[in-house]
Each structure stands twice: as structure tokens, then as C-alpha cells.
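Let's start with one chain on its own, the form predicted alone, as C-alpha cells.
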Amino acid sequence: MRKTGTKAACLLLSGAIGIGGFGFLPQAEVSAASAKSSGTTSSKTVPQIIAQVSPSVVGIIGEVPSEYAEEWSDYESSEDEYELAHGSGVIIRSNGWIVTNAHVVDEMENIQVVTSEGKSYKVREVYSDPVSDIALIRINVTGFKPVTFVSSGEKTLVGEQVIAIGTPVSLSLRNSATLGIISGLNRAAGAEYRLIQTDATINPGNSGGPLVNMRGEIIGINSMKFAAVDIDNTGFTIPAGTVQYIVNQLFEQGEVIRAGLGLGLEESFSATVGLPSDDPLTVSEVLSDEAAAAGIKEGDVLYSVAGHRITALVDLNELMKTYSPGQTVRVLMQSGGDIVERKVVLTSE
């Protein structure tokens, strides 16, 4: 079974993303400093983390159709139909689910996983979402070891020692390792959703892959980078609650069901290039009959949803994350230049 939606553009289109080489400390005292940032304490070296973590990871290798290779992360150029493309993913469950990139499977057919052993298996079931680019595949079989997800309430810190581990490049590079750290939270970087920022370098065939801490938790699975020249170390990864968010929807209904305001909005220009802004949401368009029986017209201006501030399209998508449609939200507004106060049924995006 199969279930995708409109491929998510990425900043990289390829079926990978990776990881760098960084860390001039020795091991221990990479532990160590990593340890003390996050405000824990752990004896593991790197070397035991990436033992730890690697059986978990997984290459993922098919075939896409000749007009979408070259935004597959790495594929062998022929006259064929198809040509070959690969990228990453990690066990979840240990009954052979596994969570990867929406744009690592999407359009890819003839799916096949390969473990850290060398083993192959066919992916029976593929459930993508591309608004967060998260996809869940399973494989029919048992006995795997999953990944231990990080704690919603333990804070990852920017400076923050990670391994990333994948596929770069080729499938016979499977569960390389890298050493980098975290350089940014909460980061737009033209994603649906907040992304951490990391200087562990993305290679062709990481996207998928997971970023690790220093206590062998996921904090993020690897989605994206900035590719031009003269820009080096600036990939992006999914957070954990983001993935952890996608991955409950998809097991328990098969797609992902967002609440939204049924409004079409646009940000100011501030917001759109980065600069720090406070300016509101300009409604461009009127999408619901909720949110116009709720007195909104194109042209009002949002400031606030359940009294958070808006001042960006991805604060509002992280916002709707605790809500279901249905559900009844105030908002405040200025319509025909006064401040108003309306109340909007959600709708389902």
C-alpha cells in the first residue's frame, strides 16, 4: 500500500542528506563538553554511540522514473526508463517499521532496504507526507532494534556536540558517521515546520538519516541543505517532536490531518527575507465557510491565534500542531481599521 501526497520542495532535492566531518577534541572530552552543555551527564564515547545507534540505520535504494533523477540524491545515469537513487532512514518499531524522507521515497518504486548487516528486503507499505517531508516504510520483517527518540522535555542547545550517520553518496558507504554540532534552533529555512540547523556537512544520500546527541538519542531525522557555491556546513534536520507529530498521524490514520485558520495569508516582507520582525499576517485569501462566517475578509490583518503572536507562516504551522479541526480558536485581528476580536472554527488542511 501507498500513500503520498505533492512532493515537498526542498532545498536539495536529492534522496540524501548527510553529514560532515568536525570534532578536533578527543573522544572523552567530546562526551564530555557535550554532556555538560545539555545539562546531563553520560560516559558513552562516540564510538559507543555510533554502535549504539548504527544497526538502527538503514540505506533505502529503488528506482525513480528518468525525469526525476537528478533531484534523487545519488542515481546511475543510463538510457533506461528508470534510474537508481538511495538515501537513508532509521527503525522505529522493531516489526520493521522505519521513518525516512518524504522526498527519499517519493516517486521511487521498487523499493528496497538495506541493513547495517548487508541484508535486502522489499518495502511492502509506504506512507509519505510532504508538507513536513516525513515518510514511513515497513518491511516484513521482525526482531529489528529501534532508535530511541529524545525526550520532549530535554532541550537540545546550540553548540551541542551530534553524530549523523547514513548513506552518503554510494550504498556501499552505508552507516558513515560524522561529528559536528548544533548551529541554529527553530529555524524557517523555507520549511513547513521549525528545523535545527547543524554544520555536519550533507552528502548525497544522508536525507533520512538520523542526527544524534551524545547520549545516543534522536533528536532529528536529516532532511535538507543549502547547495551553492561558497556555502559550505548548513544542513537542516527535522526535530523529533516534528517527527514524532507526522509518524503518530500516519500510524493511526494513514495521513497526516491538520487543523488550519482556512485563510490564505501572506507574511511582510521583514519576515519573508529573516530580518527580525513583529509585523502580522495580511489575509490574502478567504478559504473556508468557517472563517467567513467568522467575520474574516480578505485584507484583515492577524496578529494573534489563542493568544500567541503570529509574525510568520511556519509560527502558525507549529502552532496548529496542538489542535484538531473542529476545534474552536480566537484570534485578533484588524478588519476596516479597527481591532477586533473573532472566534474561528478550524478547518482540516
Contents of the next structure:
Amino acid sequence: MRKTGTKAACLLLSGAIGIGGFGFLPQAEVSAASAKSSGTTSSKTVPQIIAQVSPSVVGIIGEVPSEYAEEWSDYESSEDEYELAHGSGVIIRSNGWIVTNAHVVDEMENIQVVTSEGKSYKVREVYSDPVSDIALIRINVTGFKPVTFVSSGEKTLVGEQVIAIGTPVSLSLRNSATLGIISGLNRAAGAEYRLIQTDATINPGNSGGPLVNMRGEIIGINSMKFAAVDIDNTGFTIPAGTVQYIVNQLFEQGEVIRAGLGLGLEESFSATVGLPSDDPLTVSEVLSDEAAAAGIKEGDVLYSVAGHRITALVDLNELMKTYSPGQTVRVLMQSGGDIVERKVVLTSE
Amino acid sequence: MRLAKRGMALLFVLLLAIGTAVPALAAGQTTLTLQVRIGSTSALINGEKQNIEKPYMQNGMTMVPLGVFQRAFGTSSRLEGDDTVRLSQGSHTVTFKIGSKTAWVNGKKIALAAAPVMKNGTLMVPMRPVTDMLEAKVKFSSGTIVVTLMSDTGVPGQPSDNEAEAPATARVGSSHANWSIDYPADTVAQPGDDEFSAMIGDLDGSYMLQIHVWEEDRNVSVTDMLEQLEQESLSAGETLVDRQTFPNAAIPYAQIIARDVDGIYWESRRYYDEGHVYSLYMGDSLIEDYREFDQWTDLLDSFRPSFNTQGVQTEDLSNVKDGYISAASPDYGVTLKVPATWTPTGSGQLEYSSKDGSFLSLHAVSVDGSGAAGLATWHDFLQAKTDEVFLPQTAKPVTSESVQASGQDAIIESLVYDLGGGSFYWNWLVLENEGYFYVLRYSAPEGAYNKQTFLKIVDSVEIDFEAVPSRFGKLGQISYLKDLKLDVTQSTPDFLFAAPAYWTTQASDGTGLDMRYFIPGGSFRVSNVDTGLEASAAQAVRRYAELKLDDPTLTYETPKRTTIAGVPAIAISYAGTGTNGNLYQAEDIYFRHQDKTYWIHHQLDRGTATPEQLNGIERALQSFRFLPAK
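Hand over the structure of the form predicted in complex with its partner chain; the form predicted alone is what we had up.
Next comes the full complex, and the chain you just saw is listed first.
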């Protein structure tokens, strides 16, 4: 599995001047374009961004067992055992790797990818991580235009304008774009990791599609899984950092191997309810031998891991992204009144 | 003899104020203890051996693992932010920052000699800020540190003994006063003012049982006791409703039922057993007919003039252990044990007296201005005071001995004197800490004095040396040890005079002019009399004649005409032997000013009539001045 080269990224940026598809520009213009894109706000218009990114957004269609489809779409249910369901996806490698939501492709048979131009391709491989709701699928093509994810150093701001591109409701509405703003960042919305909140309309079918900023960078993958029913203008997007973490793991291992403390942990009431506080997590169960060996007991309280204060389970999950099982972390806990520092060998969750 | 029943309302208020009213004496309080040793992983927490991270000393501060406070005292602690640790109990908190030498105790910033630090993976914190916050007693004894705290809520992690719904024990009583009774559910039992009274009341305040015990040398019959109860009831203005004796009961008793002035019905029972009279007073505000007292028969019948009942657990309201009870001065941060027969005088920070003449008092005095430069100079200081107050041959030289008290070096200074009435002993225990002297004085006449008693008291002394500096500024010397030459102006609207500062002001009767002072070995008094000048003097002479009937040694001189405060006066000197056997000399001075006759009486035991003391009296007399009329 080849990884995307930086050259392709430059090409994408430089090719953003109103031209759909891909193209090559003279060296001088490449460097000029890349110089322009780094640092300063390039003021592209919404049509320009849509034109730039849309070609990399695909529709994904397949058959799912009827009960499954009802959960994710508002299709009129047929009497058939299987139903057609669809979602969206984003091309991340020119050789046909596409990112989408796990819940889009889980349970799906005969998966097809449909491009903005209407061409269909059969999906050859599926790697899914339901925990994060990110999946990787592959079609047999070359030369496809991949998207650029926002770099980890760049700050996304609440209020920034964003565009959601996807296939809402029906395949005939392929590559629909909706405009909104970032309503909130780092939301703990019941997911494994923190999410971006947006009011760009995200309907069933948008799942797996990108949320794009005004520089044409993908800031996340939209997911209907976390949206609340009957609540307007509150959609959630899996941030680019999480997407890339999952994608890298899927590329390297075919699955996501998560490191964990080997403990069952409970959040404080404040954290569960969403109130700001620095109440720690409580150990409800000691699951791994390694955790037991570190002296951790049920009822102990977890303050911080590797020097980071943890007050919600999402915090711990986010932190664990940078670790693999077998590594040792320092934890600061409270046990029997004493504040203690322990070393725990991480295990796979 | 019989203690008056107070109004129900007041007593019930007192009863419900358990825990706040008389903390040290309230039933159901637990002493929590934490015992650790420097360098040892073994700790004794509320009697249970537990393993902890080793305490150690750093820059003079004792460092202990944070967890000991929670396990011993139930304090809660948590991490706040990244490195702030907050320890709290109720509304009191200590805040530490890991690695920082600054901490906050109840909002007050303090500097630490050592910062909290992780040692072998466990957070160690300085002990003193926490024990200060908890107001716990700390005792150091050769490497072992014992921290004790009184708690109303029992041992942490164990159910409290104070469960009001169901008393932990079936019976309650006093092992010292030797009685016990069933302990009803929904009630709380509390000791009374002393070891010989108690009350049991329900939480709603609708009924209360008082129990009083006193000595009675002669054998008292039930008819005697019935008469006693009747008389007491009538003199309290109560209406008698029923009277009976039960001579055939297991322990014979007399019983009356009466309605008090507030309309509340009381059943009173009186028992006699082995030299003691036991009185039970059951008051029930809900009863409106004396027959309703039948509901209390079982409870009252369960009374026994003995503490132990075979096979039944009895809660002990008595605080007496080995004949000693706890005494404390919370202000001074001092606790100690005194003989159970001593009673608090109710004045001073800590003052006890006994019928046999024993006396104990505690004072904290600033080193600055005390007259003594340090602990080592107390001997000479007290010797100088003794020389000023006692004539040679009346007092033996003051002796000194070194002792240990509250984990510190201390001294005991001893004085013996005889003013004719027999030897009298004084002991002073003196400690010095952070600019203060702690002075515990014990005095008693021959026969009552017991050095061992004092040594036992000294041994039980525990002082939290942070208490006085944190609550007090400069404290003056004990009055009788003040500089003999210092005077304090005493003024009234009509006159003023200068009394030596070392005279101790005494409470007066309240009506009219009556200024009294205690002088070591004597007294000084200024008051008014109703008779005129000549009549007063004549009355005095008649008085001496009367006194002479009981005291053959009494002599008096011819009345002298003199002046005082610029007005004519009559002064009569006399001498005799006091009831305590001490030879004394005294003088009565009468003088008149603006239609009022004044009477000054001063007296000194002969043995204490030193030039310095006589000079003090003379100064007071000479300084007398009438103020211009307004």
C-alpha cells in the first residue's frame, strides 16, 4: 500500500483554479501556488471549493439487510430481504482508496462506488473500524484525484465556514453541497473520540462524505451515526486527525489495534452530563493482568495518564491514539487516600 | 442537695445541641488515632495495623503519605488541576501544590519548610498543616508520632456509634456513679454537669429523664425519701398528684407524680443503695393524666444502682478512667487529666478545685514582660516572688526539678510554707514554647496534697503548641506573680485609688460598693456601711468581742483617729488566728465623705506580712482620693 506523496498534494492545491479533474502545471506555478496556500488565507469562493473537492467525493451504494437500512436512511422499506442503501466517501489515494463511515459499508453487499461523473466501480476491499466509524474501501483505478486533509498544525475555528459534500437522500442527489459553519469543536457526543459539530445540513446519505474548509482542505468525515433524531442543524463530523489515525492503522495492520489501560473506567457525573469539572475517572473493574500487576484496584481514581489530566473517557481515548499495546505509561491515581504514581503496561483493547 | 429541674424547653435545647454544647463530654464521641513512626511502613490507624509509605523528616517537617488522613480521620482529598492537592474536612481545607513550599490552610497562606513530593510513587505531604486544619492533638515521643482527633461520626469506614435511631447498646449508665438503665430507641443519653448526673431524652424533645446521684451517709428509708420528694416538689411550686412508696420492690423506692409550674407532669423516684441516693425525674410534656405514666413503668423499673448487668452491653457515660477525667482548654490547646473528684470552678481557661482544698489552674503567659527571661530563670523568679511574699522561716526555699511534659523539657517548681495553720504546698509546672510560658499550678494543704497526683497530671498534659500563638497576642503574667511595685488605678464615680497589680480582683456581691482583692496571704476590701462613723467603729469593737469567743488569740488595739483621703477616719488594728489555723493581722478603717460611710478592711497572714506586701497596702491607702462632685 503506497502512501500519498507530497507532490500529489501540491498538484491538488495548484490545480484548484477553476479546473475540474486533474492537471499538471509548470514548476513555477506549482511553487507559486504552494507558497500562496501555506499560511495566508486564500480566499476561495464556495463554488471554487466545491469544484475543487467534489470530484474526489463519491457515492457508495450496496445492499443491506432491511433492518439495517432502516436505521440509516429514510427509504421506503420494501418487502425484500435486502434493500439498497447508500452513503458517501472521499478519495484519499489516487490508486482508488476511499474513506467512508464504517456504518455505511458494514453489512453491505455488492458495494459499488459512483463518481461525480456517474461512473461505477466495484469495491474490492473493505477495512472497517466500527469503534471510530471509519472504514477504508478500495476500487481498482489509477490516477484519481485524492483530497487533502487539513494539517494537524492548523487551527480550525468555531464559526469557520464549511461545506459538506455528499449524497443525501438519493443517489440522484450525488455530490450535493451544503454550507454551514463550525458550531463547535472537541465535542464529546457519545463517540469514542471527539467530534466536530456543524450546522451544514447533513442528511442520511451524507455519511462518509467530507466537511471542507474554505481552503479546500478536508477537516473531517461526516457521520449521521452521532446525529440526534429530530434535531435540526446539529451534525457531527469525525475530525481529520482521527480519520488519519484510523486510516494509517488500517493501512498498516488491516485493523485498528488500540492501546488501553486494561481497566473498566467510569466517568464522574459531571463528565457524563457534560458539565465542566476536573472530576477524575473511577476504576470500576481491573480487566488486564498488567493493570493488576501495577497495583490498581477497583475503586481507585484515575487523575492523569502520561501527565495529561483525564476527566472524560474521550480524553483517554484521544490520548491512547499515540500509544500501542506493550508500551508503558505513567498514571497518577488515588488509592486508599494516597495519591500514587504507577506504571502500567498497555494492552490491546 | 437535689438539683433543680430546669424548664423542659431549655434542657431539650441543650440535649439537641449534642456535639456542639459540651463536645468533650458528649456521649458517643470517638477518639480517632493515627500513629506513625519515622522510617517505618507500619502505622496504627484507629487500632488497626496498616502498611503505609515510610514517613520521614525533611527540613524539620514530618512528611507522611497523604492517605493516612483519610484512613484515620475520614478527610477527603483530591487532585485539582495538574498538581494541586486539596485536603478537606467539613469546611476546613488545606491546599498543597506538589513541589511547592507554599500551602493554604483555611484560606490562609503559609510557608512550608518542605514541599509535597512523590516518593517511591506515593505523594508525601507535610503533616503539620493538616493536623492544624483538623485541630488534632499531636504528640511526639521518640520517633513515634501520635495524632488524635475527637469525632462525632465514628471511625471512618465503620458505622458510627451515634446512630440515633437505634442506640448501639441495650443499656446506658455510669460506671463512676454506679447506675444503669435501659436505653430506649430514638433517645440520646448525655452526661450532666458532672459525673453524678445524666439525662436521657428523645430527639423530638417531648420527654426527658434526669438521673442524679449523691452520697448519703445514713441509711435512708423509703418514707424518709417520700417526705424529701414531697418537700422538694412543694418548694418548687409544683402540684402533687400522687405519692407512693414501694418498700417491697427489688430496690425499695419512693415515688411522687407532680405537675410543675409550666404544666408538665413529672414522675420522681428516689432509691437508696449502699450509701448513695439515686433520684430519677421523668418529665413528659405529652402526658395530661398522671395515670399515663404507666407507659414509663417498664423503663423506670429497669433502673439499677449498679453499672454492669450480666451479659448486657451498657454504654458508659462516665469519662472517668482509673479515677481521672479529661479536662481541656481548647483556647490554649491543652488537654490533661485531673482526679475525678475535682470539679471545674467555671472560671479561667482551666481551673479545678476540690473540697479538700486542692486547686489547679492553667495560664499561658508571654515570655516578654513576664519577669522571667526563659524556662531556666523561673526558679530564681519564683524564689524572688516567694521572698517578697513570705517572711523568712515561713516558707522553705523553692525547689526545682526537670521533667518531660507534652514531649518537651519542662520544670516543676515546688514551694512549701506554713503560716501557722499547717503546711501548704504549691507546685508549678512550667513549659516554654514559641514565646509563651505554659504554667500549670497545683496547690493543696497538708493531707490533701499528693505529689504523685500532680506528677500524674503532668504526665497526661498534651499541648498543641500552635494553638496559643495562632489565637493570642501578648498575654500578661499571672496576677499574683506580677511586679509587686506596679499599681493599677481603681476608680469609681466617687473615688479612686491605686491597687498593686499583683492583687487579684475578686467578684463582688453585686449590690452597692464592694471592691474585693485577693492578696497572697490576705485580702483587701472597700465597701460602704449603713452606720455613721462613730457607730461603725463601735460595731467593729463589738464584732471583735464576738470573734474572740471562738478565737481566744484575738486581740485588738484601741481605735486610732487618723485621716484618709483627706477626711477624718477611725482605724482599728487587730490580730488573731484564722479558721485555717494561720495567724493573721488585720485593720478596719472607717471614714465618711458626703453622707456615706466607707469601710476598708485589709488582712494578711502574719507569715506573709513582708515589707513588700505591707508597702503595697500602704500605697493603696495613701493613694485614696475622692473625686470632685459633679
